[in-house]
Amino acid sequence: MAAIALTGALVISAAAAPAVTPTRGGTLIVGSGVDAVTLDAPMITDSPSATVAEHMVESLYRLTPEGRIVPMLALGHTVSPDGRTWTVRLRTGVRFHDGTPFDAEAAKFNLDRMLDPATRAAFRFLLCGPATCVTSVTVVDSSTIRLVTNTTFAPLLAHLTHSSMGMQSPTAVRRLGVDYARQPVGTGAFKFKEWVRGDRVVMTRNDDYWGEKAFLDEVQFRVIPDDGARVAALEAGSIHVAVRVPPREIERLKGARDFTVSVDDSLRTIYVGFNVTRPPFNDGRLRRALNHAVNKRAIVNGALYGTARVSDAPIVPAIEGYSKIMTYEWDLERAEALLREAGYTRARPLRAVFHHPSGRYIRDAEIAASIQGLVRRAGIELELRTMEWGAYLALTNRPQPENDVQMYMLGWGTVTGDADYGLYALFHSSQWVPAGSNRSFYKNERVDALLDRGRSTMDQAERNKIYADAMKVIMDDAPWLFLHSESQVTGIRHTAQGVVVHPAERVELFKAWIRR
């Protein structure tokens, strides 16, 4: 079967491979920081709606946490000489929970929905951009769909193992309308129970499920916002997993006796965007100060305690593309500088407003925090302000017009271990918010040409050359503060057995089970 390489070691993290027979039964809970957005897969954008929407809603393929691709409810697929035709053989004998059969009609129905602009799916790019397309999506014969495409397609397997590609049952997306993101309705190992907003999402096993059987009856994801109280919960027991536990906790949890800390790769790099559109950040001065402003070595291993890694690139090592570019170092006088040349002194500072979240990334308010004194030191003085993570999205998410954002703290994963989905959905031009997921309003006419050629170019080594010729302007221009790439630091209780932590940031919990 098809698969890539990455590049960089993807790590699996199983809390304690079951060393006994799997039992069935019970009720997994997992302590995570924030809510769920949306459950409606062409509309999710982030990690934690995607982890909960993976238990019910299965793509084509999956990107393992070995870093293959692997057919899910694929069985395999040919090219055409071309590289332009792609023919899809589909898993048959497969029923959506509702009962609908998951066929060829299914799929295209899927894909189709995908591609119509009119869905505004911030994904979209996946199957098409200016340049590289999905023309069309047609039925062969009831498991059979055939994909074409306007040019070569380099990165489309591993876009087609992406949450957003998940297939949902027709039947349930016609009836349900805008209500049906609050219920999906997929094939997987899960099915949807309840969800009460802020609170939980709630799944049962499906036990007509096509795969091996899920052994735990129901598994719940908890929101427990507060980093200590998840903890607390952890360690009282009342859940069973606790992600995001915060790295100064490490040290002091190794000693217990009921769960055990994980400290995990991921393929998340963390970033505070600045809108480059609208003053005063669209003098690229001063995105460069602030860029040499802040102490990244100090944050972390300070405010992370070394679980971080300094970025060099906008992507992480793991990805298929990733080169080493450059890092602003630490340099108070060369910030200084930049400020003195753009006409801003220590009696006349820069001023500006920081948006940022709060329990969505390793203790992302502390980090805004120390930015915030960090940047001081040159002059800067800086806003806070903290929002609700919902709600955050959604103010960032606006277009340019309307959109005042300064600067933003955001993280990216890049989910299907290849460059393209790291640089393509936040660098290129086309992919503004809302259509897309560059929230910097970031323009770069060579750097969109690059990132073209780089979805069309089928040699890797010359994709690799592409993609770190496109990082170097990036870099340079410097739409970003480019921070730190995060690790997945994760309680688990002991009697949670087979839980993984996947390098995508998801907790998986399909071989999951209690041990009594």
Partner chain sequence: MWAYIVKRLLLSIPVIFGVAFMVFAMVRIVPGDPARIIAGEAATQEIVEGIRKDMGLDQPLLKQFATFVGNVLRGDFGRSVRSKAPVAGEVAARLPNTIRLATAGLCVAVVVGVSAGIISAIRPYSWMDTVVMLVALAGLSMPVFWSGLMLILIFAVWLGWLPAVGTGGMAHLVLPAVTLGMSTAAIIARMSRSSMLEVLRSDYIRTARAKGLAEAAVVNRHAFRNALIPVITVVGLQMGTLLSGAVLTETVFAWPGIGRLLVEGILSRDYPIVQASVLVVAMAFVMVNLTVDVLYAVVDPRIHYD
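A quick note: this is a predicted structure, and the numbers were derived from the prediction, not measured. Numbering follows the first chain given and starts at 1. First, how it differs from the form predicted together with its partner chain.
Structural comment: of the residues 486, 230, 145, 160, the hinge joining the rigid parts that turn between the two forms is found at 486.
Same protein, different state: after the form predicted alone, show the form predicted together with its partner chain.
Partners and other molecules have been left off, which leaves just the chain.
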């Protein structure tokens, strides 16, 4: 199965690098499982919306599929010696699709809107969180802005790549108000045309684009909720790209002549968190025992048909700050020894309740059932509680005194591509839910100190070392049962060239073209 994954990845690289000269024109159709929710950048919290929006609305910086941060609407930046003043130079001569010039005023408008608590931007914490905050955005001249932070804020550049920091026409945002969300106006390579809700979003090429213009005349993101129907639509040629192809289909589709199924890494880590403040999992031996009792390779190969990567750190390799830490080897004897040490035997087994969602992550319910089966061999009895997503979030999000969830399955996409976003919100003790996303109520002073230092150290090599140290402690403490990172399985017809599957769970069509 690993071979399939690798083959897929190689094939997509070939497809992404066209061998023949791209031709202009045509309409490319992407079949997606769900519709976009909103196309107003600060309000976006889901990758289907972000995928659509990013074709029209650009940020100051961009995270490339290779994991590099490159200037987009910015030209570059300098940081003051105390690390608290960022001066960002902006691209000149750029206009939004409605003709409004993109300048320092427009950039300030967008960042201020993100910072304004009244906007209710879910990702506001990327600019202003409990510890680090952009305190002011000022216009220096028409093409320069200055951001002042309350303290050294090393991941700020990565945060500026996030889709919620998209630069949108102030004229359109002001004029359309709440209706802006259905007709975005950005500076991107494609312009908004129409959105038939529940059916499709259509955009056309921006012929006045400041950068390299797109080849396609038109792009359509079509909603095809049923997995089987989406694959059938790809097979029938009704769509060019099918996202989220079910992994079980890979084997059947391998011999297809007209399209390729590519398997690409994502930035999303899947884990099972333990509540480390309550029995039984306030005992680290039990958390480690579960880590040893679960054969992650079997889950990846079985439930996921090989389309995932066993975690060797709490974040994935594509993230700046990642380093390989370790994997808890599948070792039933070791698991049983740890259980015995903590006072559990086959006669008096460890029992726990394991909450998990269904349909949120790739085969999440099946994975939960696999875990239940695997740990039983070590004498651990898990009771599964499958929950609907909304109720599940509410349950796991309760504050510590009333939170009695023992084990919960979740995923985390580190969409900024920076380790800070993948670790701080999940492991820093200031981030216990409901304030942050630390649902395990994990608290380790050394980890806190390291994560704080990671935020305030500007030197990337130094930061990487700090994060490696923090992750070592985290892996050893095992507040999670570390599972895997998800892959994106995408079907792409051979006629669609230059389609890029971005690790942040996006399909990018900036350089795509139709082979005739």
